[in-house]
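Only one chain is included here, represented as structure tokens and corresponding to the form predicted alone.
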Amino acid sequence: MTQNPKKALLIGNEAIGRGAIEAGISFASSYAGTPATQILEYLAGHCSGQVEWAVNEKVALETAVGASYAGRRVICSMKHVGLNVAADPLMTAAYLGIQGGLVLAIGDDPGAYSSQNEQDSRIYARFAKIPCLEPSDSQEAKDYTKLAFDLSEKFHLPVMLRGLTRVMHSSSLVTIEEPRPENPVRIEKNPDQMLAVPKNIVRLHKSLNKKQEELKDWVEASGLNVVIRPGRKKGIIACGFANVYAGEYGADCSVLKISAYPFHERLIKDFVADLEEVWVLEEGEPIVEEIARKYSSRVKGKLSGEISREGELGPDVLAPYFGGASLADKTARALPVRPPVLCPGCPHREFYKALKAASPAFTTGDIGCYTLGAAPPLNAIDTCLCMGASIGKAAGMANAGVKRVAAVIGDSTFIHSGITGLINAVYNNANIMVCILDNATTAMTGHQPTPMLGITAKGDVAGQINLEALCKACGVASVTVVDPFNHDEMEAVLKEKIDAPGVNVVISRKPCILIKRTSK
């Protein structure tokens, strides 16, 4: 008599981590970013292999590629905007190929719940010419992760697993299986394949292009893209998690569930051929919809305005057209809007009070929980662009003639991509004040350790970086450390440094209040 398989209730991120373990990974790397953070956190607590928080997404992917070259199976995870940072190695890794399976788990954030844009990572997969799998629940997240490793090793390509906030943060039952053995270490030197130099590139690009039709054949044979309830008059093409939304109102429709890319366009052509009406549901850009419109004039979706191109689809997207009651109609009272705020007792609050008193002409902000200083009642930040941009923007303004410019950046963000901006500011003689808010953690994404703490993802002792010495090594002559709760000193230092020539770094150092509460 066989035993019942073990079940566990997992969020999508945990399911991806479990799938990676069952696939026999030896290495995992990531930079924390919602909605993908919990993938590496789960692996840190459950994987016997090496698990690393990298200083940024580019480094995370580069170390993952290195581990793959050693023959090992590797997962690298990040949020969608982190993929911008990692795009450089990704594009060339597709040319050079990999050895051990390499899965790139991306968390897209339609609706921008915790992000600065709503970009669609499927476009990156198409751009890099690599496969992309898109799960719709936790079980598929686990299964597709395992499948992605096999696919990666079959075609010697990185494989993208595109998750969405709804999938990655929603819980559903997952079947737990035993891990397969890890790949042994295997080094094979092959300069003609592994060197990205001009004499190899055109040939490697040709090989990559040739793989595209083979990938489409694999997707077709996999059965991941499947027609549900054929023969109806209306149809819905539902990509990834949108299949769940199709289930809300699509009981009388044929549904084409899309879970894998690239695919032969005849899949779409055959599906739409006899349908009186076709709706395309996909989070992000109308990638599949554009294909559907090539083969039918009866397509409805984002390009014709029935569905908004901005924000998250949500379960109610079809309600006005299919006669159902929306969630808002079913709810007696709408939920109140609850924008994020700085925590009570947060040291950043005290820093911003002092900064306001120093009255900089302009304050460039950065990405982190300190970005919330832009909100009332503080209103202390004037701009926020992307990770590490505060210092470069401040230097640009100063060198364009603006006086008394301050840049605000967090300790983790400074390590991520602020160092080069600081060096550039010193090199080009910018007159700016750079404020590094050191709260001893990566707070906004869940209190992951930073290189300044000397603690790994698994809690082991690691190398430790001295922030003051690092700033001085970048050429900064004036580096001042202040406790933001010492208000008078902080205000005096900021008022002095905002008018001082050259690049002046002020480090506001106090642990996050949540870290302080849990310390013994």
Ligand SMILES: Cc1ncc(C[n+]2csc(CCOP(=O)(O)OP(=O)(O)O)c2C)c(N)n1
Contents of the next structure:
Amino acid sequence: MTQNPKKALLIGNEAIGRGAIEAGISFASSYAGTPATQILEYLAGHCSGQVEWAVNEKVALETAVGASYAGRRVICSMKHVGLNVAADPLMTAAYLGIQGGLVLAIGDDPGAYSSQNEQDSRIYARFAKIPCLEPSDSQEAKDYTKLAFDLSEKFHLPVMLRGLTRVMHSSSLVTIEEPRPENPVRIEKNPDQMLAVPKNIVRLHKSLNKKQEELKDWVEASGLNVVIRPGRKKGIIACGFANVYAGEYGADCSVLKISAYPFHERLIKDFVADLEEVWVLEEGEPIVEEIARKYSSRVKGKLSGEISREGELGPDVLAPYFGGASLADKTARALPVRPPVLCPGCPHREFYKALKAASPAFTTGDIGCYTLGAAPPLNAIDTCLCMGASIGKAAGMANAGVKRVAAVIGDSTFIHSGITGLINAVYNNANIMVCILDNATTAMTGHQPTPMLGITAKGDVAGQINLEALCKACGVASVTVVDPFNHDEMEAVLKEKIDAPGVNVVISRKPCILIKRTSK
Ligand SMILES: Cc1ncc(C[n+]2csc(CCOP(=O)(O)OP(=O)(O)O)c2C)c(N)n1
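Form predicted alone already given; the form predicted together with the ligand follows:
Below, the chain from earlier opens the complete complex, with every other chain and molecule after it.
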């Protein structure tokens, strides 16, 4: 009698986490960021190994490389812009290679639903010369994660798994299988391979380049890039999640499904040869479309202008060219726009009221719930660029000649990458007021613990960082801690510190209202 396989309804992120467990990981590290956050949250609840929230993505990848050098399998997850922070170790990791399998699970966010840009991580994979697998649903997310570990250990390379918001946040059925055993701890010293010093680099680069052709052979043999329904006049080349659109809109089309990079271009050349019209559907940049254009003049997509190069694919983009339903058909009138706002009772709002009263000449903001202070009626932030940038930008403005500049940054963001900006501001004699909004959590991404809380990702006791002591150790002129609900005190402190010489830190300390509510 055959037993029914065990199935579970999982979002893509949970499926990636499950795939990592089934692949035999011993270690997971991440910094929170939508759409990839739930990978580590799932692992914190289900993986018996070491599961860590890192202070930022660079450190997450470096700890992952360390665990891999110990022979263990490790998954490192982050959102697409996190890869910018982790780019330094990433760019050289492939030269040195890895020991235990290392999978880098990245969440891309076309449409920038919760991100500061729409960058396409496939370009990073190509840049770092590592393979990239792109699932289109939860089952593939799990299967490709396991495959990525095999690929990583076969070629001794980190392997990227590129997920999209639509895959990572959508649920579909996944077959659950038994985990395989973990790798034992095994240290092998190999300075010729593991030291990124000039005498090794050109040689290591050469062997990395040689692997590229072997990777293409592996991809070809893997069947991950496959022609579905050959022989039609119209064709679609669909990458990753776009396969779902090809399934819905391409009933009359031949479809070439692309799920793995790099690949031999003959795949595209052969597919487009007899087609009268070829559409390339890919989220992000027209990477595959550029290749297709080399082999056919009948390619349509982003470069030919039919599909916008910005934003996300979807029914409204595809219906005009393929027929079928668009969202506009289904909704009688457009839904009202509902931009995010600060929650009722949010301590950030109280802080901003006082900051407005202190009327800084310019306020550099950062990324977190407190960015919502830029919206009306507060209009309290004048710029926001990327995580950690507020302090550097404030110091730059001040040292360029602007007086009364304030920087506003959250507690998690300060530890992520604000601290180096603070040290830089002290070192370069900037006159700025730095406001750290300490709400005792990483609120924007769903209340992950920060190093100030002394709790690990699994909820165990952790090392604890003292924010005031840390700031003082950076040599700032003063550190003042104020409860933002003490309106008069907060206003008085901000009015004093905005004009004070040197770098003055004001910590606005009150737990996020949503943590208080859940703990009652
Ligand atoms: C490089 C990068 N990594 C991660 C994120 C996702 N992200 C946005 S805000 C935020 C943290 C905000 O926490 P905190 O600074 O404590 O502010 P709060 O939301 O609690 O007010 C994170 C992790 C991002 N936008 N960019």
